[in-house]
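Starting off, we have a lone chain in the form predicted alone, written out as structure tokens.
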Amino acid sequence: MQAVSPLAQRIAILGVGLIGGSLAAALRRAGAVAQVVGYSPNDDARVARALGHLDVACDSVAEAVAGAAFVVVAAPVTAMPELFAQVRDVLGAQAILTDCGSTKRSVIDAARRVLGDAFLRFVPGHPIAGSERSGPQAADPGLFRGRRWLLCPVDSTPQQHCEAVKRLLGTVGAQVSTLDPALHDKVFAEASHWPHAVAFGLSAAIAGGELAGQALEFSGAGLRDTTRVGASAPAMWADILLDNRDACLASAARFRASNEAIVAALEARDRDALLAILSTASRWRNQLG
């Protein structure tokens, strides 16, 4: 049987933690790229290479990007402006750049400000996949299979570049769709960012109480399920929440009002009011499947 030609000879992944490492492993497993190289400012790229997720662990951004047809920035959102600045002068004339940031407004603003003419070859993205675990040791080549991967192009983003990224991501099983970047940050404050804050807050409240040890000892699936994402990387989530601050505060205000309504119903021993709140919540939650 004749081998299938890869979509690209070389792809560079900048930031090889959970997401970058999983993408590297998935691309290698799919045979979608002839060579997958990576760079991280810490030991993550070398660890990913030792685990077999990368063909090459590079010592610099320039080394990783040189000759790459695609460059994927899978670093924390706070690191992206500096990475864009390093990418700008070494990005190939036909190379396409995309990212995996959980927020889009600040990432796009930084790319527009820093990339110059290369901004036209930047396709903002966000994989809707992850884990409370982190680092290349947690990488999973099946992480994106059947999961949504959003592209958030601006008006000036050429359609052919979006299609190229879509074809690449399709090889790892992702279901690619598009979303307006301004709407993206509002939606994900509701769907991800503030829910993570709630999980962290609930965990912190229990940890700070006198029954923290007993709560650990006697907890069941309810507490584990409710607080699972509260085990995620604190530094990364502090940056995401601050980066999407306004939308998160709007979501927090609605949460506060709902929580206060539950507290008021309990204080008043008002079962009807409490039941109404819980029923509305339950009907919506059941639609998540």
Given for the second form:
There are 2 protein chains.
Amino acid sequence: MQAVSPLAQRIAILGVGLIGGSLAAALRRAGAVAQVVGYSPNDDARVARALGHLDVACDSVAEAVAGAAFVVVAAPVTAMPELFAQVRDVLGAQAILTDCGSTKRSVIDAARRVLGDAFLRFVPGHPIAGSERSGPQAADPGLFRGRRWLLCPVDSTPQQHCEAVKRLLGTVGAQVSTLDPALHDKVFAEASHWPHAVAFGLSAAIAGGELAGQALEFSGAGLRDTTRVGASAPAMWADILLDNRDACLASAARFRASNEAIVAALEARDRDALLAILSTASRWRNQLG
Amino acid sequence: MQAVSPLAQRIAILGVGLIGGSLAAALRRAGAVAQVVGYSPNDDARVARALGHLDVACDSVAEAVAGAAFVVVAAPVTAMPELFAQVRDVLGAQAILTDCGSTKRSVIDAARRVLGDAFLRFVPGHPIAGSERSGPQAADPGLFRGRRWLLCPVDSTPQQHCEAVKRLLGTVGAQVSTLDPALHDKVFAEASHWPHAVAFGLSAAIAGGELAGQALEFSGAGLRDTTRVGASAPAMWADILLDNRDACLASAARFRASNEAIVAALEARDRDALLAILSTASRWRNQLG
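Take the protein just shown as the form predicted alone and give its structure as the form predicted in complex with a further copy of the same chain.
Below: every chain and molecule of the assembly, starting with the one above.
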């Protein structure tokens, strides 16, 4: 038991994979909440309980949510509409609901459609942390330390609820700020979702080529890094790309143009054109540190 | 001074950037050669000398090569024909010449054209190690430890010369093996050169888009890794891509097909097709560890 007084008696985490499991572990370590309970439709919650990340692995959404001051949905974006429907009927009158989805407009649309009056107590969220690994076995209580956690409230979301979620997430070391949901989805298509698609696409191209085995054998750090997130969970990423389809297609179009320009310069043996593209790339990437 | 007796009295390294500087530093640390000298057409050799990586920074190729048992060309592939021409006239009668170029067919063609009889003492090489950083400031004596270093001899290359280079490189911790030059270039187009082009292309697309600033601000580990080698030296990589053009265009065609298949699945909202590509990618990438 930590010396700090808990922010809440009970928090329920719905979906206890990498993100939900890491949040549970981090909250328990911080002593920020007296009791951290979780629910998952699969074995994840029991695994997380066995690993010491949860106080209780619940058998249903209703059991998990009962008495919880905060409910965090850390499930795939496609599972959220159904989870919201289950949460709606059991959410406490003062409880605050938030999520960890990588896209925000579709999650907000689903919440608005399903939650009824409880939509006013929904604070859309997105932790900018992750790993190509997944599941509660990969959970890490330090995953959010020093990392950004975005809240994407809509006009009707009360400021006080955002502040409550921000205090909660501050206890696990996250740097919390807000971003407009529509801009969020465009920025993350560009900075995360389409780059994942590129890593998947490059990995699939090599996997399907005649040199797939030799590429593994002679891989260096460049190939490993460029393709790293191509090892991520395929179903989760198919859903994220489909969920943020329009913004991803816009990012894809920019990438296609850039890729085709490199191919054209190479075909034409146009060193100046090639160097111009590579220099633009390198200047930008060097800003990333 | 180390306890081991040196393999050679003197080694000359022509081009003292990341690779040449790291090799110099590693050889000095290993005590494998009594004297490590270097030459560069720019300040790199003097910088490497000041950093303690070289015993002597020479003022010319002739000064560096005189009396050297091994000569290692660690210059950009485009600079090699001219360097070979300078080496030819001063290479000792027993000296062995090797290179560190990322492509092999064009380097071998240049060596065959330029070196005359000394071509029999040329052992084409390629260390599978690197960094997005460059220059002697980035040199690391541990760069080659446990990493592969490929030798790509042609039919006329004497086995004893390959063995001599292998013993030398073993002292810096490299795992030396041989690969056919033509296969080498195809494998490295697939496993290194085109993946670099993809990282450059993705970086250039983001750099040229309206969200370039926000993508930097909200970047996570996924974007950082996928684009990391996009920060590499543009001129060096333009030359590598042009030098290995045909194999790179073959890899580019496979990548384009894979990328277009992802875009098409997304446009058609075809989750099964998308999942199939992402699963192929993830299975292959997970073999890379």
